[in-house]
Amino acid sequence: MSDPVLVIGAGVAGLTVAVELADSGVETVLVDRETSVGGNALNLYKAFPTDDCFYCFESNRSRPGIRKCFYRSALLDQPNIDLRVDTEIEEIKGEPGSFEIRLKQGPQYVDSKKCTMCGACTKLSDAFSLLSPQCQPQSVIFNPEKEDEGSSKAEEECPTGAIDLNAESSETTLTASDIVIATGYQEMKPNQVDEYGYGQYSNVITQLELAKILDPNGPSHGALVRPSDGAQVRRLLMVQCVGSRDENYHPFCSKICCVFALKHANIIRRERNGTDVSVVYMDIRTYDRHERYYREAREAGVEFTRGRVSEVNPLEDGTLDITLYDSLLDKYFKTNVDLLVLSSALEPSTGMTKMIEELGLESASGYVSPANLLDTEVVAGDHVYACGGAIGPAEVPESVTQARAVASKILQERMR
């Protein structure tokens, strides 16, 4: 029997490599950092280009059509899967077809088999916790950080025992036969990029950060206001290329900031009535079919202006202040807004440049580069292939395609 493969990711592409190799019989091991599966989708609300919720992977299609949910995938009853959460890669090592790796998993405080979430731990312990309704594995999780009186009276009081405040991180070593590196991307934090404030002003925040006030079971629970003091939002202004295409921080194009910000854009200008919508952009680059992002965008009164914002200037009241030049115009001029969100570069996931490193691989511009220009983009070394955002920022249908091209050239290794 063949050593089992090893997918290294939890998210949209790696659930699909995981899924479609456990269903064509081969065992795999899911390893995530995280203590719920779904990765970036996690924490983008709706998804495109079919505008519904994020927990479902859509197929390499662009209709809507039968979807898995992460919440309904049974990934933990698949008996080809050993899904294992809170776990880090800390060595690879061996041959290809024959890799050595070292794993870390974090303490599980809570027993995902045995948890029912009835949530009563969550009475008794603000510690405890439950991610989302859609989480999977469906568990709540518990925050060492935040251990209070209550929390050895929920372990206490658990009604299945699923609870063990004791428990201590593990290490283990597996032998696998293949690597999928399926990590993804993060957005990048504009900290250091000083005319934006980030960091610094409450009501300035990420494109990632607007769609959990957007999602309904966010904390706002939808809502869309300030995080500063809860006002609702009547005026918002959004930056495109913020630390992507800059030779000072990412200087390749982040491919899909402009539909996210289109796609949230309508949200509110559908769902939001009466906040106004501005985006400032160097260019919208809305590819293939998600230029009707940007045709529904000004059709719902969302106004674009080319150029930057120079200066940002807070005021007692709440509201910004925005210095912006058109570059159209060739002119300055101000205006206020509640909140301004910055569609921020999508860089490679902490930890690539090791990973890649570790297996010799080649990096392009921080992710990982296909072995063969000429053939495959998700073979990336002997034995070892990429998908998804592991490659670059990338869509849902198009994290899926390549995850199941990775599955397919998986099996025909082995059917050789």
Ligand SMILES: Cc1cc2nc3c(=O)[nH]c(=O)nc-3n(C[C@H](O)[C@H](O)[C@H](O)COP(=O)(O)OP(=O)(O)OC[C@H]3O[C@@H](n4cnc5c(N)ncnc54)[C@H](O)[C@@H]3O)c2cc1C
Second form
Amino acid sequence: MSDPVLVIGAGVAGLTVAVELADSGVETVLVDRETSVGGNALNLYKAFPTDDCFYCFESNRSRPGIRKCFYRSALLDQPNIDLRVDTEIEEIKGEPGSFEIRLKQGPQYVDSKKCTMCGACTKLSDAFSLLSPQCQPQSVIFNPEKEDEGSSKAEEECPTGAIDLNAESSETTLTASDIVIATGYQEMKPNQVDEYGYGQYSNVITQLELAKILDPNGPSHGALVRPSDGAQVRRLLMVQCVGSRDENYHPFCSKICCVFALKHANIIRRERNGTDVSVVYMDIRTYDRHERYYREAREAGVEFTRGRVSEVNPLEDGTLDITLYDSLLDKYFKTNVDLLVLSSALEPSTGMTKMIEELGLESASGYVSPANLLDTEVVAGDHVYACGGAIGPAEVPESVTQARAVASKILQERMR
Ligand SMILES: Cc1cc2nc3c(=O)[nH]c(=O)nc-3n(C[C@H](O)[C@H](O)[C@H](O)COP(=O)(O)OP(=O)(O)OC[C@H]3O[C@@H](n4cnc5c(N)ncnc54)[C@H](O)[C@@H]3O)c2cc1C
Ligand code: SF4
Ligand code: SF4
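Output block for the form predicted in complex with this ligand, input the form predicted on its own:
What follows is the whole complex; the chain from before opens it.
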């Protein structure tokens, strides 16, 4: 019998590879460093190109016409997937076709197989919380940094005995025939880009943080409010290309941030009546079918200025005074907004450099580079594949297509 396939990263791409392989009878170990599967898509509210709720993508296992939550449907009833969350890759050794991987799993304070999500522990201690109603495994999580007096009471009173506050990390080694890198991307924290005051002024946020505010399951239950004081946002300014296309940070274009910025602008204009939205840009790159988001934004009254923000000053009333340079008119303007939203660069996940080195792969700006640029982009090396955000900024449909290509490559190799 063949060794299992190791899939690193359980975002949309990694989940798709794992489910496709498992459905074809291939044993798959699916590893994620977070406590829930889903990756970035778990926090994005509505998705372009269909504007569907991100929680409810039609999974590849659903029958036509029946919507099934992607995160719930495929994993629970698939015995060929060995899911390990809260798990990091410590070391990769061995040969292509027979890799030896050392894994480290963080303390499993809550046994997800026993937790019924009754919520009793969350009422007793702030250290227990529910990441999202759609989290998978379906379980609350425990944050040891927030441990308080109620934590041990919660352990005693958990009706299913799911809590073990003395749990410790564990290490295991496994052999895998193939490795799939589906580690996605992370949004750059733009603290170091001085002119915007991110990290200093709480009403300067990123697009990912805006997505959380817009999410009905988020901290403000979907109300568009200022983080500083909860006041309603009446004027909002977005800035494009923060840390992207900039030799000081990332020289590449992050490709999808124009589209998701306009998606957010349109949601706000459609669903949050009365909020003015402006966008400051260098170029608007709404590639192929996504041009409609730009058209809709203009029709919905979103204002566009080609230029840059040169200064941000917070005022006592919680608003921000902003100085803008309009490069078409060659003039400076002043404006005042409640919220400044930065479209910050999408960069490779932490730890990618080490993984790329250990596997002897090529890198492009820190992302995994295809082994043969003129062939399929998903083959990264001998028995090593990559898909989704691990190759570079990618939307969900693209990530899913690449993930399916990976699964079919592995299946083809196994049938030889
Ligand atoms: C603000 C914003 C809005 C967006 N809106 C849309 C949209 O509307 N429509 C759309 O199609 N796309 C959208 N996207 C893009 C979408 O998020 C990506 O296409 C999708 O998340 C890519 O999935 P992925 O699985 O490749 O990566 P990710 O979602 O990044 O998942 C990667 C997973 O790998 C795990 N991981 C990383 N490194 C390791 C490691 N070393 N070991 C173990 N686990 C690891 C992470 O914890 C994560 O769970 C948006 C992106 C942003 C930032
Ligand atoms: S009390 Fe136990 S079963 Fe209930 S949510 Fe907490 S850990 Fe889960
Ligand atoms: S997609 Fe748009 S905002 Fe993002 S880096 Fe490219 S041009 Fe800039």
